[in-house]
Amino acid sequence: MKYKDKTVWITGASSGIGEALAREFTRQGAGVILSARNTEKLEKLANELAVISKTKPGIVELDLENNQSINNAVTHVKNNYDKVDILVNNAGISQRSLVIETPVEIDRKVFEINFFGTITLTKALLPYMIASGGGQIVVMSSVVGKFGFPLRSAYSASKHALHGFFDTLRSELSKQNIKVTIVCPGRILTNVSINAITKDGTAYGKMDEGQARGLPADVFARRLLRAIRKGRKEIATGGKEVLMVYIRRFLPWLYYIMASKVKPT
């Protein structure tokens, strides 16, 4: 098995990409630690995965908006596992609101979860990972971590910030055997748009049309595990929307023309 004897800690594992990654890592022989706020969903998933692996995955409650929750989770993992080979920073929240209508409190909430929660968890675990001989940090960004997109200002900005932070982390800790893989998914078929936060803090409650046609999460998970195994520094995968990443990089004039025609819906 490709990930046999590896311990993988996955945040945001109760649904969507995180759940799909948990299933695929388990199929490929890894021992997984599942984290999210909803422990009932984690318990159900853990029981299903136990049928595959014959060993029930660990469950660690985690709320990235709460520093005490993060510290408690890291302490639990340190006390109960010999090592963490791979940390998958997958938990996060999306957004659907116009800049001019969005209170800064909503922007702060998105950053608190997507950026500050992620780096707080990473910083807390890193000394333990280094002391165990190294490991790999996987960071879930987005194609809109490469360029802005209507209705996703704070979300896009939080993902941009992850790139700056984890590119720096990679360069600082390469000699300590810490690898970093930044992942830029396009449209993946999950409930991310349904759960996205709006200008008044409520859930968007709708499936985006593009999301509904997105790449199945299990297909995405298999692609990502290949990239992690190869030690890829960055990967962008999804549908045709991923082409915008390369258009932005190599044909910026064309990107700006295309971006100007995108409707904020």
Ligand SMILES: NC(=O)c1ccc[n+]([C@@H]2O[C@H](COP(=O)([O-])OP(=O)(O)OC[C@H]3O[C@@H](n4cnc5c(N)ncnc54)[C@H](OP(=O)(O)O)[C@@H]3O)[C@@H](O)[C@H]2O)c1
Contents of the next structure:
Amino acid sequence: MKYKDKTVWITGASSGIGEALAREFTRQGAGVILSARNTEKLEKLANELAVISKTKPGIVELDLENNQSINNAVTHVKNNYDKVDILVNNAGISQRSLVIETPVEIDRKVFEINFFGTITLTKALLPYMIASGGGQIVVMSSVVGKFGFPLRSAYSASKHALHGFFDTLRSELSKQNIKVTIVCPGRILTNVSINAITKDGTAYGKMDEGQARGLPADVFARRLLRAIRKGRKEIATGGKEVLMVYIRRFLPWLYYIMASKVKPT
Ligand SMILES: NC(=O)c1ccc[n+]([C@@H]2O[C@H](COP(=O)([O-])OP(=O)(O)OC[C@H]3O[C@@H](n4cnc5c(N)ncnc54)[C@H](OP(=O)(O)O)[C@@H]3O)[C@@H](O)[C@H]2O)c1
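Starting from the form predicted alone above, please write out the structure of the form predicted in complex with the ligand.
All chains and molecules follow, beginning with the one already shown.
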């Protein structure tokens, strides 16, 4: 029961990584608050988790594209929970479209969800976290938050932006006991490519081959809980694609060659 008595608020809990994190936090003794737009899926998950937890998880509807929804969610959490020990900013949307074909409105939509929605929620909750003695903010970036990759221009940029923002937040608030863990997953087996946005705003609808071979979400969740407990500032984990993070950093010339050879399909 490594997370006993901890309250963990997880966004994007209706699917994939968020769902797996909710299961693992619950198994390890935490009380979880589940957020996403699809409350039917959250309700189903909450009922499942209620069997292993002494309290049924809370459900808080959240649309990161809508400021009112974010404010309502934070108000609800403040009014119903004594504290939030860990906020997991996991919700996000990927992209499958070429730069040259993608209208800027689509780029803005990706940023609205992945970056502005995430920071709006965090800023609204921060004063409450600080007042209750501090807490930990987990931010779901990606390996492509460390390098660019074909078909994911705005997605990659939005994840890069999270690093700048949350590294700064960490440096400003560490004395107030706010910890930040930025997570760079490689390929994790979820519906992320199916749900990815395309140039016309519709969902991509296909499971990428690489995605299908990704790390199971429950394995990833266990790794991540260990990293969160250790207070890691940044973690990159997944399969061998994670090597690209180090190639980009230490052998940039090789990264440029490799990235230019990726077939953008
Ligand atoms: N899977 C991977 O290989 C991988 C790799 C690197 C990073 N990531 C990151 O991991 C996070 C989770 O992705 P996943 O793989 O679990 O994908 P997923 O299965 O598509 O889950 C995405 C989650 O985000 C929520 N979401 C999407 N738009 C939202 C919005 N406007 N407001 C609130 N919630 C929203 C979805 O819930 P609703 O639709 O119900 O709102 C869903 O719960 C994302 O940030 C993604 O970028 C994933």
